[in-house]
Every structure is written in structure tokens, then in C-alpha cells.
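Have a look below at one chain only, the form predicted alone, in C-alpha cells format.
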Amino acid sequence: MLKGLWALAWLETKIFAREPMGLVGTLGLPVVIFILLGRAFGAGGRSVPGAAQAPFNVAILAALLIAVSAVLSLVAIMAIYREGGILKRLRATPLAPLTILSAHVVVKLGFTLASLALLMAAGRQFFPGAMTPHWLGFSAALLLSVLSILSLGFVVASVVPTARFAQPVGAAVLYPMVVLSGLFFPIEALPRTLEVVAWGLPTTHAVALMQGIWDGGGWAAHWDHVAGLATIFAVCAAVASKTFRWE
């Protein structure tokens, strides 16, 4: 199974890399937004001479956009593969279904790390001294967040009827989640119903965990958000396993 997983993941990586627009959007767009907003407000919500103070953490917004880009790409690819009969043909191979789907997760996590590395390089280049030193913990928090949000992406990919609707439906689900994540305003400021909804979203726990790591807190201090991401992953994975369609 492991051999098949890495071989398929490498194949999917090469296929994805052949699409310049998708590659630029996944790797470059969050970094560009980070640089532009960092120049305007100050990277990471910290003060930069001559710039206004950011009302939110710019680096975490960029990290969240990396996660969203990965999930939107996953939803689109699953829809295209299903509509083109590729999933059906892969399902007929000796590869286990878990291997086939896990390969896409591995690819998305790999591109997440690559995009985060570009983000780190941009931060050191354009905002020296303003970036968090806790990159290892921050990277782990982002990977856990992407994994949790990807599980929701598989649920969305299960119900999207055609590739034509993949991006719009995915965007309609994910971008409101970013707004309700607590990055731009406190969750407590929301009406009670929306507050309950927000705490059930992976983006909310992702932002809280990444912000805590950014501020120097340990994982033990944010066990509730780790548990929230893990619970959402488990629930969405169980739902996706029941609803995912190969054709």
C-alpha cells in the first residue's frame, strides 16, 4: 500500500505542476497577499515603521488562504476526475480506495509546506524581525488545520455534481468559514447562533491554534482547539467515507 501511495502521490504532483495557473494560485497567491497586506498594515499584526497597525494577523490570514487554496484544488480535482471517469478507472486498479484518496491528501500537504516555506522566505526578506520564531510549531499547526479542512473538502467533493460547480460550491462553503474564523473580529461578537456555528468550523480552531503558537504558547495550552480539529476530521472523514462517489 505504501509503495502505491507514494508512486500515485508523485504522479499527482507532476500532473498538478503542469497546470501553471493552479500552481501559481496555490503557491504564489497567498504569498503575494501576505506581502501586499504586510506592506500596508505590518506583517503578522505587528508594527512596521511607516505602516498602520493591522487589525488582524496577516501571516495567519496568508496561512489560512494556503489551506483554503489546497481544499478548493482538491474539490475541483475530485470533480474533474469523477466527471472524466478517472476515479472509476482508478477504483478498478489494485490500489486500495484509501490509497487513492490519501495520495491527494499527501500532495496537498506537500504543496502546503512548499507554500509555507515561500511565506517564511518572504517574511524574512520583506519583514525582518517581525516574523514569529516558532516556525516548527506553526507549521505543524497549519498542517493539522489543512488536514482537518481537507476532510471537509472531501465531503464537499462528494456532493458537487460536476466539475463546473466545484469551484463555486467550494468557495461558497470555505470563504464564509474564513470570515467566521475569529481572525477579523472576536467570535464572541457574533450573534449566539452564529457563534455556535463558528465553533463547529475547522477554520475557527485553526486560527485559534495558529495564533496561540504564533504568540509562543505550547500545544498543551491549546488542547481544546487541537481536539476540535481532530474531532472535525474524524466526523468529516466518516461522512465522506459514506457519501463519496467514484462515478
Contents of the next structure:
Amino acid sequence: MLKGLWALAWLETKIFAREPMGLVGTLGLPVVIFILLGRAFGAGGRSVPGAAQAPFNVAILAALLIAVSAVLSLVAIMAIYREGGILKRLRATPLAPLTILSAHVVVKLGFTLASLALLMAAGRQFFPGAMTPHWLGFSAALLLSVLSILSLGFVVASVVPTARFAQPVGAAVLYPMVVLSGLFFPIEALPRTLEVVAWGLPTTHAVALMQGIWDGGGWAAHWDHVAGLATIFAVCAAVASKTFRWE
Amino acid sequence: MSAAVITVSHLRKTYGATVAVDDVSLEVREGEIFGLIGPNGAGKTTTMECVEGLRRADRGIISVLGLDPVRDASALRQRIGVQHQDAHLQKRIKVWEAIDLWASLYGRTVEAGALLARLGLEGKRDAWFMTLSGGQKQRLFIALALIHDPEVVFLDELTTGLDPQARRAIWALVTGIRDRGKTVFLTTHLMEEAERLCDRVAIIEHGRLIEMGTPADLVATHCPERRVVFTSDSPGVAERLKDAPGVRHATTEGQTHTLHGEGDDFVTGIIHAVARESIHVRGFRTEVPTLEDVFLKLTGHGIRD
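The form predicted together with its partner chain is what I want next, because the block you gave corresponds to the form predicted alone; please supply it.
Starting with the chain above, the whole complex follows.
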């Protein structure tokens, strides 16, 4: 089943890296926003002396942006590949359908790690002492979050009619999710209905898990969010396997 | 007669309320170029994709190399090569990367360098897909279809949108595939292409197969009439030739005379009669019906682009 997965993933990585705009958006933008906001409010939830108190953890926002840009990019690539008949052409090879899609997940997870590494480097450079999470645990939390949000991305990619609509539809789905994620204001402050909705979204669990790990909590203390991300992944993967269109 | 490598019987495929293919039966024999011809939307691609196993037929039985295209999909994919209509690859994939990836997926492959050379792509190894011309893209797709040395090659509308030189180059390649002992199953809406390339054709319209045979047989059966058109300044020539064998009737317009008739001896007979009567001829040509005329006659309208 995995035959061709690494070959295809490596190839897609190279292809993605050849598109300057995609690379800047994926790797550069979250880091730039992190540095700018970190300068204004402080990074890692600690305020910079003389600056306003950070209303939220800027590093978590940057991590969330990494996840969102990965998903937006995935939705766009799926729509373009479908419209261009690339998915159909790949499907006529001995590659298993799951392998073709998994390769793109692998690519996105790879770029997520690269973005996070850049983020860490920027944190060390610009905000020494402010970035003190357990990085291995935080990377794992981010990867799990990205995986879960990517599965939702496949559902979105299934319903996007054409490549032209991919970015706007993806943005329309993801940005409200970011607002409701609990990063900017507590979920408990939301009306009851919205609160329930928010806990059904992967971004909310992602923020809760990443914040918890950032603050030094163990995984056991956040099993509910791990379970939330895993459940959303399972549901979205099941839905996407029924609704995904290859042409 | 060679053995059948593809057998389709009573194939039916619908999309919602639209019947795309209805009761199509055909047989493709080993080592031939078989063409499915008809206008756009006739059901050619749907038929081909059912045979390739990319679509599941609603009804009917399909066998390719003795395999069921859907049930035995993975075994079949190792033995067939496909090229899709209007296909693309990733914009920034390099030619060699595509070849490499495809080659890695099959158990057995031909030598990539020689294949690229044969298709005239050796100078484009490092080029991005998006920079290739239409003809080069199609040649790359042919290369991808041939990389694993398949027994049957499927080509769907492979010269649509190409200029005449590129089209002719592709035709030569397709003939070459057949000459290497492969079986080629292609679709086209270009009657000239079908007539040049195909050993046998099936005409499909509105999802139904309406005729099948060699181009020459179809022309002989449905459009047997021939015309000889010549120019001469001798008076009353058409009158003097109209008793030659096979001539049905003659028309004259100025110095241009047209003789209508049919039969194997028709043209020879006229040449003999011209010589016998010592008619001075300034121009002489025969007009033979083509597959396009057959199509026109069978469907009541021409092929549409």
C-alpha cells in the first residue's frame, strides 16, 4: 500500500518548493507575523518590558497559522490537481488512491516541521528566554493538530467545485474556526450553542492542546483534546473517503 | 485472425439520467490499432475508461487480456498503458521526474533514456511540464504510457489541439507502437486520423455503436461511388466516355468533366477509354470517398468539433 509513497511525497515536496509564493506563504508568513506580534506584545505569552501585555500567546497563534496555511494549500492543490486531470492520471497508475492522498499529507507535515523549526530559530534570535516549551512535545502537538485539520481539508476539497473557489472556500471555513478556537477569548465566554460548536472544531482542540503542552502540562492532562483531534480526524477521513472526487 | 485482447459485450453506462454508452459490443485484436470514432460526447471516452477499469460499467462484460478491469485492476495496470484526454501533470514537475516516478511504480520498465530519445524528448529531460509545447506534452504522456512496456496501449484523443506537424509526428509514433507488436486502442473525432492510423474502427454515436470494420471496407460498403474529374478542351468528351465500364453518369462544367461510377474497374476503364479515343487531357484526378463520407452517410450529419 505504501509503494511509491515516499517517492511521490519527495517529488511533491520539490514541486511545492519550486513555487516561490507558496513557499513564502507556508514558511515565511507565520514567522513574520510571529516576530511582528512578538515585538509588540511579547512572545510565548510573556510581555516585553515596556510593551502592552500580550492578550494571547503569539507563538500559539503562529503555530495555528502554520496549520491553517498547510490546510489552505492542500485544498488548493487538490482542486488544481483535480481540475487538471492530474489526480485522474495518477489514479490510473499502480499507485493506491490512499497513497496519492497520503503523499500530500506527508508533504504538509514535513513543511509544518520546517515552519516550526524556523519559528524556534526566530524565537531564539528575537525573544531569548521567552520560548521555553518542551519542543518535542510541542512539535507532536502541532503535527497531531495539523493532521486533524488536514482531514477536514480533504472534506472541504471534496466539495470545492473548481480551483478558483478553493482558496476562498477554504478561507471561509478556516478563518472563523481560528476566531472561535479559544486563542483570543475563552470558549466559556461564548454563547452556549457556539461553545458546543467550537468544541466540535479541530482548531479549538488544537489550541487547547498546544497551549497546554506549551505551559508545561503532560499529555495525560490533555487526553480529552487528543481524543477530540483523533475523533475529528476519524470522522473527516470517513466522510472524505465517501465524498472525495478524483475528477 | 489474431486473438482478441479486449472484448466488450453489451456495455452500458449512465450518468444520472444521461445514457452515455448503450449496448456497445466490440473486440480489439492483438497487434492492431483499433479506433473508436465519433463526435465529442458520443461515448468514446466513457467506453474507453470502462475498459481501462477507471469506471465501473452499469451493465455488460469487459475482458482485457483475460482480466476483469475492475476486479483485477492492479494486475491489469501493470500490463496496460493509458493516456487521457486533456491530461496534465504538475506544472513544475520535470520530465525526468515524471518518468522516474512512473518507472518506480512498475515491476518491469524499458530504458528511460532510449524511450525519451525515441519520442524526441531527450533534450527536455530537465524541463518543467508547464514549459513544454502541446506536442511535447502529448509525447511525454505517450512515454508515461509506454514506460512499463505494456501489452495494450490506450490513447484518448491524443492529437486534439495539435498543429499538423505535431499531429503527423504523433501518428508516426503510434504506428511505431503497433509495429513493436503492441495493441493500440484509441479514440478520435478526426476522421483523417482514424483513416491514416487505424486497422479497424468502430463508429459510435449517442452512445451506440453503429458500424465496425476496416476503413477500406466501410468505405467500400457504404460509399462505393468514385469520381474521375478531368479537364480537356476536346469537344463532347464526357459523351464519348460515358459507356466505359462502371460509369453511371457524367457532368460537364466548362472544360471540367466529372464521371460518376463505382466498381474496381471504373478508373482503369476510363484511362483505357481516354487512350483509345485519343482524348487530349490537361488534368486528371480521381476522387475516392473517405471515412468522413461514411460517417456523414451513416449519421446524417458531419463530425462536429
